[in-house]
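Next comes just one chain, in structure tokens: the form predicted alone.
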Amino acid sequence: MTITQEAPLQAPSRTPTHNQASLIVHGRDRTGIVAAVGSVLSKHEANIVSLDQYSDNPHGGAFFQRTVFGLDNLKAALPHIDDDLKARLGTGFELEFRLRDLSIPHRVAIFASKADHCLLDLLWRHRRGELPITVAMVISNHPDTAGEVRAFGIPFFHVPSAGPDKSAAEAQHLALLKGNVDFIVLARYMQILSGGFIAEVGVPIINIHHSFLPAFIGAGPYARAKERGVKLVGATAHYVTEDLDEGPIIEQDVVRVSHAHTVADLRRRGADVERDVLSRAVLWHSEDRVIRHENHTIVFA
């Protein structure tokens, strides 16, 4: 099932990709890797508009980088960069590299359920321009917000999931999915993704948790953080795994509460905090500024 819509009109994005390409190389440090990825850009009269690396360890660890480049004829010249850098950094280096065209956004699913503020957050945002991506569909398993969500522009799909066999359900979404998106954001989506559904739809997934993790993992964190006492609620953006709330961890964020706050304030106030640790996550993610490096990130934003 292929899905084609007209591109909604949205402001500028937030920074010019036209004519940019980013760069992600990972692997074993060692002496050199920033000048043979220099020399190839150079040859090909590519302009460095930023450039940001990490070692783990300079001695042997773990390498990481990301640059931003531009060239004026840069669709003609991508194939040849890509050549060039498999030689010089596959063979020489034994590293592993991604090179993407920057004016060419990312197209997302956004898997939805009752609470809206999240979904309806990254809906405005994009269509300001501030997220460099396009919304190909929302899903969500109740039909409340499909009005909201079409007045965007958007195709929304009613998936009802419930009981504990989700297979059904999961086989529309990778109908709906197949080759059609190049990653999923579940804004606070209260259904558990199977571990068969995250190997085959094959894109990364960006979850929103209402909590600070690893602190008071799984349902009623809001509850649980009043009967504590805490004097902080917070929210975790992170890839999604078979391990419930364990992926990778993308962006946190905290505000302060006090003893007076009931529960349906630390709710509020959380709230408030899920949208903007979601929306960077999902920008930084957009923008090829997270590397994923076992079960944590390296975050260039």
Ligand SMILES: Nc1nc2c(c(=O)[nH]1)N[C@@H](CN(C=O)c1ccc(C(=O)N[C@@H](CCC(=O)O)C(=O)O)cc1)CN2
The other form holds:
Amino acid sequence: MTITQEAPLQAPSRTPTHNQASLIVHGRDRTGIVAAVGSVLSKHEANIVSLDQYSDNPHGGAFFQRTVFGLDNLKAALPHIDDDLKARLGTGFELEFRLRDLSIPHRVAIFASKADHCLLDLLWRHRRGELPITVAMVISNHPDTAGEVRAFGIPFFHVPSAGPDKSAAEAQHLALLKGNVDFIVLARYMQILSGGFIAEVGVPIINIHHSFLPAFIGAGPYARAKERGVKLVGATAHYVTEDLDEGPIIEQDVVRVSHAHTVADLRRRGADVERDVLSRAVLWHSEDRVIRHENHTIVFA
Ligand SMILES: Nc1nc2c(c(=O)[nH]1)N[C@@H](CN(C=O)c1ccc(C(=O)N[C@@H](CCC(=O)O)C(=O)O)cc1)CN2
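Form predicted alone done, so how does the form predicted together with the named molecule look?
In what comes next, the whole complex appears, and the chain from above leads the way.
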């Protein structure tokens, strides 16, 4: 009997984004913004691939816009487009903007503790080409996942972080992270980050909280959900702020549960939701689809 080695399934390739850039514009709404952005892109003969926008008050509130455009000589043109946007939007408008070459993946550090389901799900999706990121490293306060992470060819750093004083651990984190990553993902990392660390690291931090916030903030949400007799459990991906689990929500989802489910059942059913919610949040952030505004987000998914 001959055993043939099936060719590995080709990872689903994401829509090619070579020679494409995203432009995020947000600020005070007024007439003329769309025309101003369009005139700059038109000057550079950029082809608008997609455009999403939202105003939170048609009579002059906040304005949010995401444009994806293509250009053959994108890398050479981007600095000139940036200069022209600064000139065009810099007078008469109260706006911020950011340009990003979509062919350049974000560099990401993933933090984890003992639970491995969200961490491994991200690494597996990354290996399949589903997430346009480069996983620069994994940092964990436990050694448990070292072997699995290294099997993906990704550096793993065990940085213990027990007790109330996290300063030594955070100093090690900063030494690894500063200038080396574009954003951080807490994949069920069970340590509270200090405000000083969040400010010092200076990049967005995405956390997956294992409840449908604002319910069950903090530790042990599944046990508290069982105690409360909930009929849904869920997960919330949010940006991390100093206030525990209070940061701007990026994505959420839920799954039905019943009185017959144990806490272990809730954890198992919730874990699937955590994985899906976190991966969508990481994808949307890595494609520059999320705009933070006050304690909310606008997501052009
Ligand atoms: N500054 C912030 N840090 C963290 C946030 C956040 O929103 N702001 N999210 C948490 C994740 N998390 C729930 O999703 C969470 C993690 C840890 C705890 C907690 O009570 N941790 C204890 C130690 C627990 C342990 O060692 O097992 C502690 O740090 O003292 C609550 C909620 C990640 N960090």
